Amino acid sequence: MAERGARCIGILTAGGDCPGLNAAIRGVGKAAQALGIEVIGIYDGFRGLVENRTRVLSGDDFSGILATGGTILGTSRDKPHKMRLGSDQVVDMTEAAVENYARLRLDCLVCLGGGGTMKNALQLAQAGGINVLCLPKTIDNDVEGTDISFGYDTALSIATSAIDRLHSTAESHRRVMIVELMGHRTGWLTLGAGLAGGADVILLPEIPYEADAVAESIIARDRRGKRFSILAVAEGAVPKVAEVVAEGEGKKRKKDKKKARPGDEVIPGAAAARVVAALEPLGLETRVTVLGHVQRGGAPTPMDRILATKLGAKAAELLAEGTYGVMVAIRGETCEAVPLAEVAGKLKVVPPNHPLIQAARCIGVSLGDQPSGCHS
């Protein structure tokens, strides 16, 4: 049921930047200031928040912001719950947080992030008792319950790009070409960038690949006389096997196979260099690119304004109604209310039948876990 609707509302960016922030903010700044809602805006996150660093925001501040990257609000990736405060302390701030809240005598907190930030607002909300709503954003696509998130398009661009510069001098010098591209838990920029820029491998975190099967395709393209290889790797690929053999107490234990878990390191490059190590025995000359920021700066293309001002449109009609405790959501061509609890903290994964894959693998992209070639 719909609660009353709000006349005040306070509107943040919390975790990683990425394009489409401003159009986001400036899509529901300027439908809330038409449905008579006032707008505030809250810095840096859930921290701006918590400190309560905030100010009334006019239809100027609105202006001029449609085709800028980044935030104006600033941004953070502070939890209300676990704050930290100088160097080595960790503090709730829930109460703080829930306090300003009221201080500002706030309908409803308007939060605009990925999963985490979804997480972090609907702990607020079942703790402090308070309005939130969501709106999604990350370079990733990620986010649970929505078809795409706005930031991504940009993103998309951006690492294509890149791989099609790679292509000349990767040609010029026979080369093998490594692309690391950000996505350490899921492989939606990597998959869609790859195969965008022609790609001959690519690694995924939902596919741990085999070095011996990298190293086949790369062979193969060389014997049918392909001067270059160019591969798009996500920073959360991993190899498929990591056997360790551990001893204790004199006694020998079991090799014990497990699968390294995508994200467990992000170390810029580690990726990247990984696939060197395993293509080392190959005597093929190697570079390696790390786009890393870059993914994230710059003006949003046409798509991600589109889809921001729409899903910022849609917030405030929302918000008007008093529906709160929710995410929009693209699904199709509408946009539609998700209860925050079912897609709070959840990752949208590449599923291993998705016609990204299956297309990739029938044009010969190898996705590190056989060999390459057409396969159903």
Given for the second form:
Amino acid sequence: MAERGARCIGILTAGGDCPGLNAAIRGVGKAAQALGIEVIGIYDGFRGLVENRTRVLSGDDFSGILATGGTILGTSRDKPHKMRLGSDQVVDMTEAAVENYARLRLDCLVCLGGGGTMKNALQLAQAGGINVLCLPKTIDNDVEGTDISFGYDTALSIATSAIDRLHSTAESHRRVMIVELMGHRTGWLTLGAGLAGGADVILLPEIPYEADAVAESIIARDRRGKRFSILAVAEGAVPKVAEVVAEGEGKKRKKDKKKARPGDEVIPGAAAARVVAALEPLGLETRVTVLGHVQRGGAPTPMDRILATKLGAKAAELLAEGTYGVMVAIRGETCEAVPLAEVAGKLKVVPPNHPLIQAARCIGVSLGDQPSGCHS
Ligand code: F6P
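Swap state to the form predicted in complex with ligand F6P from the form predicted on its own:
The next block holds the full complex; its first chain is the one shown before.
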């Protein structure tokens, strides 16, 4: 139910940064100010709220930032209820966060972040009795409840052009090029960029791969006279065999199963190295490219600028009418307020029958789990 319309809001950016954050800060800020709402910027995510590091944002602060990367507010992965203090202390700082919220006379805390941020914002709202409103950002595009998050389109474009560039050198040297993309729990970015860049094999966290199936698809290409291959590998992609071994034996193996779960391994290059090792028996020349944080840097694409602006403007409208405890989601062409409790802590994974998965299979891309080709 709508409460009193907001007169003063705090805004923070949390989790990993991504292109479009400044466009969203600008969108919320400009639209909120036009509605008479004061905007206070909070530095470095939830840590800035706990430490009371804030600044009133004026119209000037929202100028000239639409096309810039990163976040003018800074970000962190800190959680108010589990905040690292010093080198080895983790403390529940919810009370301090709530005290500063009250001191600043905020009517709502606007949090720009991904799945982790949604969870932390909800936790803070429930434990501290404060109002929150979230906007979905992440290059991983894995926030539940929204068709798309800002940051994804830019990362997709960066990763696609990287794969495009790998093609010519792969072909010249007749090599197997393994390109590792971000996405430790979900494969939206790898699937999108893999398809857009014409990768021959796409390995996702959602579809554990079999080394033999991957090798077979490379050999089949070779037989057709294609003496090079491009493999797009998500950093969370894992081989099937790890799961099978872990599931096969009792309690003792539970720990191993946990180890083998997609998303647990986030060491850059590790996923690509596993694939190289799996292909070693083929004796082919392989090279690895780890795209890493390049995918999160620089100016947002026009799509991300539009998306972030649209979400920001809708957020201000909701704040003015006193709608809190929601995430502003993209559903088709429109922005909708979705209860935060419905989406926080949930991950939007790539479903096995997603149209992009089907399209990939139909054009002969190997997903590492079965022979290539259309399957219903
Ligand atoms: O923002 C999500 C993400 O891009 C993941 O795909 C990646 O594993 C992670 O961030 C790495 O972030 P950082 O190294 O900044 O903690």
